[in-house]
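This document opens with one chain alone, in structure tokens, the form predicted alone.
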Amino acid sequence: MSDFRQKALDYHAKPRPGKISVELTKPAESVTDLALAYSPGVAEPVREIAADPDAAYKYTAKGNMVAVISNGTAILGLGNLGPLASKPVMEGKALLFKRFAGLDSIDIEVKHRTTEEFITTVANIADTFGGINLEDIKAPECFEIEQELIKRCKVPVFHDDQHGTAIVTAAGMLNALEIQGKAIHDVTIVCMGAGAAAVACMELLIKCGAQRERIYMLDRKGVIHTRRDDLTPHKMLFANNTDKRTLEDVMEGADVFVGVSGPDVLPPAALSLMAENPIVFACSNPDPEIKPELAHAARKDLIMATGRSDYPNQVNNVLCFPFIFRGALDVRASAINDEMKVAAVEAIRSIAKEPVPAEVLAASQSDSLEFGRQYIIPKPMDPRLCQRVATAVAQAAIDSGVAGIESLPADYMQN
């Protein structure tokens, strides 16, 4: 057994079993606090509530509590291993929304039979809630449940295999086209891979300027055109009406990589095939779609990006989905739209354009990070990401009609 392995095994198992645990907020030592906390107290909220929903936000814990919810039939890298084994990845999750947000979180794994019937369970206990986040659902299963759970939760329902990597690809991107002298409606982007990751990149990238006819999207059996008659719904949106068909086709004169596939699959000769300064996201993790050291050997003018924390410029969904859900929390919004989306992008992209705080470069062991081609995003620990993702996000769902309140506080976010 590795070292790594022992060490991750005793990490969950040692003190005690597990990442998170429930605490107390108020006291329970007396006759007096059992009495307010259980009955008879307790039905004084309870009437509260009955007669205005919106009062669970003021007598519970609702307002600051997601939940993480799985069928682990896409376990990170792992495939479909089942509920049970995706739950150290949803307490994960859990730990990450305490840590860089606040947020309580419990983690929730679903057997079922049939996406209704997954969707039916979620949908009946969402309003225990203030948001849901899905993790780890297979495509293209995963469109069906969130589009289905939108429509039927009143609180925001967000897949964060989706939209936060979408989010974190769309802030790096767009900082990486301004280093690069180029502007988004210009490039040429070349998409491996067709799950749920790589479609929701380039929807939120076409959002942000990208256009529709200049994105071409390979998935196993090479580039999806429109004389294919293999394609769902999702992959159709893709469907380019071009005789390329294979990866160095497109690779001819591309501006953009942007890999969410599998390791090892871009070729280093297929770079040079590329643009003037290119730019490459290869976040198949762990193992990227093409090594950085290949990379940057083939081409000296190319930005790079993995999912990795050992290489500079590490897409990472955790600089996204907490302050987006505690954004969107503290408003009450109803649902994480675009809006909120290109707010989280824009607050994250302009992090990484101002100097970074002594306490950053030491937690990423950095003498020095300065925007450029090594620097297009913030770094995870950056305390900087909460105020400014949560807030943008926040007055986002104000300003789009989905929050349940009508403005900020004036001291929001301050302590």
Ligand SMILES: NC(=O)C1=CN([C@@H]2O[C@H](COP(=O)(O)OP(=O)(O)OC[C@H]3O[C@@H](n4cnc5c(N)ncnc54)[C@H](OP(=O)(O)O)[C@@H]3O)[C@@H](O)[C@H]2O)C=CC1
Given for the second form:
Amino acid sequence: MSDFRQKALDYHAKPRPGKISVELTKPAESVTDLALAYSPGVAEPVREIAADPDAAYKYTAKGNMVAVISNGTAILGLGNLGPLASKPVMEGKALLFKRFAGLDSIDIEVKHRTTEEFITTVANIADTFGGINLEDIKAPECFEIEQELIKRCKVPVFHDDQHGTAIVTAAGMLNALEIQGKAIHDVTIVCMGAGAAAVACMELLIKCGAQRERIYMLDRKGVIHTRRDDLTPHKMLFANNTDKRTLEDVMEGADVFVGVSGPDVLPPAALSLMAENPIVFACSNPDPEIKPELAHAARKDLIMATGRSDYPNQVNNVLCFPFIFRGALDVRASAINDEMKVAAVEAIRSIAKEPVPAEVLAASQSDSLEFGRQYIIPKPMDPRLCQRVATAVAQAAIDSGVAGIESLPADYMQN
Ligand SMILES: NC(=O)C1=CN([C@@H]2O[C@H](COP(=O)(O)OP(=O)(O)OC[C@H]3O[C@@H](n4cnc5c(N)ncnc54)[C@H](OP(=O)(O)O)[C@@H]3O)[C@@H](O)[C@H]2O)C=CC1
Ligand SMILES: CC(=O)C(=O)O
Ligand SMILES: [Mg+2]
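Take the protein just shown as the form predicted alone and give its structure as the form predicted in complex with the named molecule.
Whole complex next, starting from this chain.
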């Protein structure tokens, strides 16, 4: 067994299994404490909530609690390994919610037979939480699941692999294009993968100015084009009227490659076909579409990003989901809308252009980080992410009319 594999297993197993636990926020030592916490005192908030459901935000942990919910059908790039096997990833998301945004979070892995059964299960428990983060649910079911849950739930529902990934990809891409001297309107984009992350990333890049006709999307069968008769409705949105059929066909002259598919599917030789100053986001986890060492050996003029923590330029939804939920929950937003997503993109990308605090350099084990090819996007441990992204998202929720409060407190995110 490799050293790293053993270390990762030990990290999860010791000193106690798993990565999260529950902590108490009130004293529970004496009979007086118990009389308040449990019987008879607990009856008072019960009566308040029965009379007014919003009182749950005042008397329970609901307003600071996110459910991370999966069925394990697209666990990272590992595939459909079932709900229980997804638990380490979902606990990991809970760890990140707490560590980076102070949000309490619990993982829920759902076994189900039909899509409707999954939707009903989540809808039936949604009121317990301030928000629902859907995770690692494969396409195409993820699209129906998210849309239906948004309709049925009063709290924000957000499929992280779609929108968290899209927000971070757009933030990193806009910066990378700026560094490479390219305009988003003019670039040709190859997107390897046509699932949850791919569709949302390309739709958001289009909202940011990319041209749909200049995007070539591929699935396991190759280029998605108008003469294919096996396309789902979401793939159809990206069907090109083109004679190009293979990865090599579309990489010829391309400016940008975005990989949200699987490991090692981009051969180094394909990089030599790309235009000058190309951008490669190989975002599949844990193993990218191409290893950065191979990509840099093939192209010296490249900007390269992966989804991993152990290479420069980590394009990963961890830069978004803790903070977008922090902002949404703090203003009791009923939804996470496009205005909030765009606000998150701008807030994330702006941080990369500013000097990096010493604590972030230390945590990143770097001597220096400066906006450029090796630093297009902030590091997850940058405390400015929580302040700036949550504030921008909360304000956008208020301005777009989905918040439950009228204005942000003057000292919001000041401490
Ligand atoms: N860095 C980040 O923040 C994130 C990275 N990801 C990564 O993106 C990948 C996809 O996740 P997600 O969209 O949720 O999963 P989905 O199951 O929804 O979609 C997977 C897509 O990838 C395609 N695909 C898989 N293997 C290949 C291959 N060998 N060649 C071409 N296409 C392939 C599938 O093709 P087909 O339709 O033909 O089955 C499908 O369209 C994962 O590796 C995941 O780790 C996801 C979210 C965030
Ligand atoms: C990062 C993430 O959510 C994924 O790879 O699925
Ligand atoms: Mg995921």
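Numbering follows the first chain given and starts at 1. This structure is a prediction, so every number in the text was calculated from the model and none was measured. Throughout, rigid core stands for the largest set of C-alpha atoms superposing within 1.5 Å between the two forms.
Novice: 2 Å or more on the CA of L369 between these two forms, with the rigid core superposed, yes or no?
Specialist: L369: C-alpha displaced by less than 2 Å between these two forms.
Novice: My question is whether R47 is one of the residues whose C-alpha shifts by 2 Å or more between these two forms, given a fit on the rigid core.
Specialist: After core superposition, the displacement of the R47 C-alpha between these two forms reaches the 2 Å mark, so yes.
Novice: With both forms fitted on the core, check whether the Cα of Q387 differs by 2 Å or more between these two forms.
Specialist: Superposed on the core, Q387 moves its C-alpha less than 2 Å between these two forms.
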